[in-house]
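There is one chain below, alone, in structure tokens, taken in the form predicted on its own.
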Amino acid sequence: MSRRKKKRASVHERPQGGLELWWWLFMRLSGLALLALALGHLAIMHMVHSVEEVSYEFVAQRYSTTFNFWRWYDWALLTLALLHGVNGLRTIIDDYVDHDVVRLMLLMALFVGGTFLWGIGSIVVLAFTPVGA
């Protein structure tokens, strides 16, 4: 039983088309967006406000309305970071795991785990109801 190794594109090479091209483009654009979101988050949480100010009450005050800017900002940061990370790990698994069954199992675990983390993170960010704020 001989398995043919498929030729894989270099990490630095842009895919020629299809879904992989869209994921390649997503990684570049989401990386830029994550850089801006993360730097903004760090600036707001650690430079505009001192570390001593950031507490439950601080977050509760920021989230005091149901659908405000900060909830969506934090949710966008969570979503982009998870998608970017899961897609990066998917690429690593595709590049380095040769056994089809093992690759499928790892990819399934990655997608289930990523979906689970995104779901509980979304619940925390979007459904958080401040108590005593």
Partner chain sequence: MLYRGREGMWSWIFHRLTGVGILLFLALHILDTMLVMWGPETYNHIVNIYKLPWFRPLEVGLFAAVLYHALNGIRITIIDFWDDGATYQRHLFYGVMILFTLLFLPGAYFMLRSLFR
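What would the structure be for the form predicted in complex with its partner chain, given that what you showed me was the form predicted on its own?
This part shows the chain on its own.
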């Protein structure tokens, strides 16, 4: 393993300290939270309910009141899943892309894309008001 590689993020070993150690810890803690949030979301939407029931009316009913429980549940899932996923992809890019300029561009695209998705996701989940409700 080259010196440069060792300095980068990695899921293989626990980082010695600093920001990378916090991200390492975040992946484990958010993973535990997502275990409940993501599998709970799948169980409710795909097993208790079904993908066949999902429609505008279904979403409108789920989000019928402002800042209700499901909005916060979905927002927590959105935020943690995106942070966990984007940081995971960051470690993959760090591991496999050796070209410095290409890596920097990919990481910037990942950061911009992740922020964009989090922004529009947050607006929908927290601020969507159904028509005729």
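Residue numbers count along the first chain shown, from 1. Here, rigid core means the biggest group of C-alpha atoms that superpose within 1.5 Å across both forms. Small disclaimer: the values here were computed from a predicted structure and weren't measured.
Visitor: Does A76 move appreciably between the two forms, meaning a CA displacement of 2 Å or more on the superposed rigid core?
Guide: No, A76 moves less than 2 Å.
Visitor: For A60, does the CA position differ by 2 Å or more between the two forms when the superposition is done on the rigid core?
Guide: A60 C-alpha, core-superposed: shift of 2 Å or more.
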